[in-house]
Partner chain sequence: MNALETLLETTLRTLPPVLLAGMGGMLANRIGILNLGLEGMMLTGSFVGVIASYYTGSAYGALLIAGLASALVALIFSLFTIRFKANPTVVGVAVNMLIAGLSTYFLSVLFGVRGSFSDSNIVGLPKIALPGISEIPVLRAFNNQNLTVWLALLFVILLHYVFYHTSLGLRIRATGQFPMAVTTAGVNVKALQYGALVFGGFLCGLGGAHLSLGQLTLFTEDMTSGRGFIALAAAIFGKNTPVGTLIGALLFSFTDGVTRRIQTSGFPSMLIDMIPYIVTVVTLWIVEMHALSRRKKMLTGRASRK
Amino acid sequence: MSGKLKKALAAPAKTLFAIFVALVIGALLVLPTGTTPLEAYKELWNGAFGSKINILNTLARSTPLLFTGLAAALAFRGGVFNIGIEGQLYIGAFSAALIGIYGQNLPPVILIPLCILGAMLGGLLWAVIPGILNTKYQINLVVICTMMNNIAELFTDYLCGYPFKGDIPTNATLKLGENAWLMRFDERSELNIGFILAVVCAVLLYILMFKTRFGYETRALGLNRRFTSYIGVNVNRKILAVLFLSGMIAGLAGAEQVMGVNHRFISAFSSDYGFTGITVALLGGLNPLGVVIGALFFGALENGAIQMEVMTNVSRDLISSLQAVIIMLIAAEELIRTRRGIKKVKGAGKAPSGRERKEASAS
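Output only this chain's structure, taking the form predicted on its own.
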């Protein structure tokens, strides 16, 4: 196996290992319930992959997590802590909804790309404010993005509750024109071609991050900003580029939900897709290929948990426990990696011992 192939498969391998360890620990948590781990995981598997519809529903639940995971992976790889993915998702979704409602007379070949483009632009615009405040005024990006998330959710709730209120009791817009709907693979499932778009996005992002100069500069930015400036990169401009591209991908997650699932914008429709996407990105090693595996795993957990809870004594809260274990594994790996890096730096600056000098002279 070539070195390049090993390097490409390293992140997915780490992802699978973290998943395996989490499942082992989850099995220990199942034992006190009186249900065997084998039985619980069997029902979890059947709920996620036991039939064609279950598989389609698993992929449907994975789709928004794949988009938000890719958005987080790109930003975090560049050292840009875009915690505002949730807010960018909301603004992107609302932008797609407005275009789908007021442009419903346009043919699908024009309207669907317009809605997608509008969602990407909405996500980008919602990343502009934190980007400028961070690069120009050095305001903490995490704090700004957290505030922007709350503003986005409350602002869209107001918009779809008053000026753009639809024809249903809850706060939601009118339905999008059918020309703006994304094609579904089965009438009984919410899976739509947005999943294909997410996979294509993952492949393109992998090429961008690991096969282009932009990707090299982005990874260098994430490792050391001072070094990145030394090689002639405008650090502030690169931070904005990474943040804006991440916001555009987050906007796609909102577009998929509006155009392919709900067919209208519904207030508070997101089940914390933005924050879960960050976990998915970390689980995938900030590698788009690993993110695909992580998103599918989380989608399978969420979809299979329903049948597991019905058929066994195990609550679906087990899924939250598995996710917490995964986060702890990621944190532990990062801590070990950091400690090793510190030891290497200390070792590099330490004077050689008398034994090491004798061995060096003998050689």
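Please supply the corresponding structure for the form predicted together with the partner chain (the preceding block corresponds to the form predicted on its own).
Below: the lone chain, stripped of partners and molecules.
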């Protein structure tokens, strides 16, 4: 096998291995419930892909994960551990909701972009404090982001429980004006145009990451920060740019949920989309196009788990444990001996020199 092919196959092989191990562990965890693993997984599969509606719901479930996965993939590529996606998502969602409520008389062509912009700014805003504390004072980003996540969840809970409380008993805002709703494809499913938007985002992000200067600098940042400043990039400013862009994408995830699914801001609505996004990103090899596959996979798992829980007595909480197992296995560099990256090229010493090759081609 040629080196290039081997390298190209090594990463997906490792990913598949991680998924396989996670499913085996999952099967073991199912055993004490009295359900056979096969039965559980069969329901999981049917729940995800058993009917047209189930498939649409799988896509619907994938949508926020696609956004958060992209947010995480961008940040992690740049070596910026943005664990604050969950919080950025809440603030983004709340901003979109406010605009959608108070601007409900605006026509959709204005209102929808406005809501989306608001959500992106909200997500960015929530990344400002971690960004500054991290770049200026070298405070661990994960610690600050975790605090910011807790604060965001509590703060939005307060906002929709007191000053902006809506017309339903739970802590939630009023409904957004219909002009701010995202179009759905089928009335029986929550799948909406946000999914298309997410896929477009993935493609754009792919181009940004691998074809442009910004991407070149971001990838350098993730691999070697000293090198990054050597090539003339202001490292701190770059970290902020990556973090802020990641926060803006996280805000989009919130906007989609508010404008396309719930049509209002409901307290604590996110079922750990921010954290699942990290898994999705790692599963997708921190590549935006890989993230699409990762998000579909987890969307299917989570959607399928709902039916699994109803039909068998296996709790859907199983899935989040499996996610963690997958992350750890993918992160383990040396677990599977597919040595990535730096390895002496075979016969490097004997390789033809540039001059020799030139002479050979000239003759």
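From a predicted model like this one, the values you see are computed outputs, not experimental measurements. Throughout, rigid core stands for the largest set of C-alpha atoms superposing within 1.5 Å between the two forms. Residue numbers count along the first chain shown, from 1.
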Original post:
At the hinge of the rigid-body rearrangement between these two forms: which of 161, 155, 328, 51?
Top reply: 51
**OP:** Quick one: report the rotation angle of the small rigid part relative to the large one between these two forms, in degrees.
**Re:** 21
**OP:** Would you look up how far the C-alpha of residue 319 moves between these two forms when the rigid core is overlaid, in angstrom?
**Re:** 3.3
**OP:** Could the core-superposed CA displacement of residue 32 between these two forms be given in angstrom, to one decimal?
**Re:** 8.2
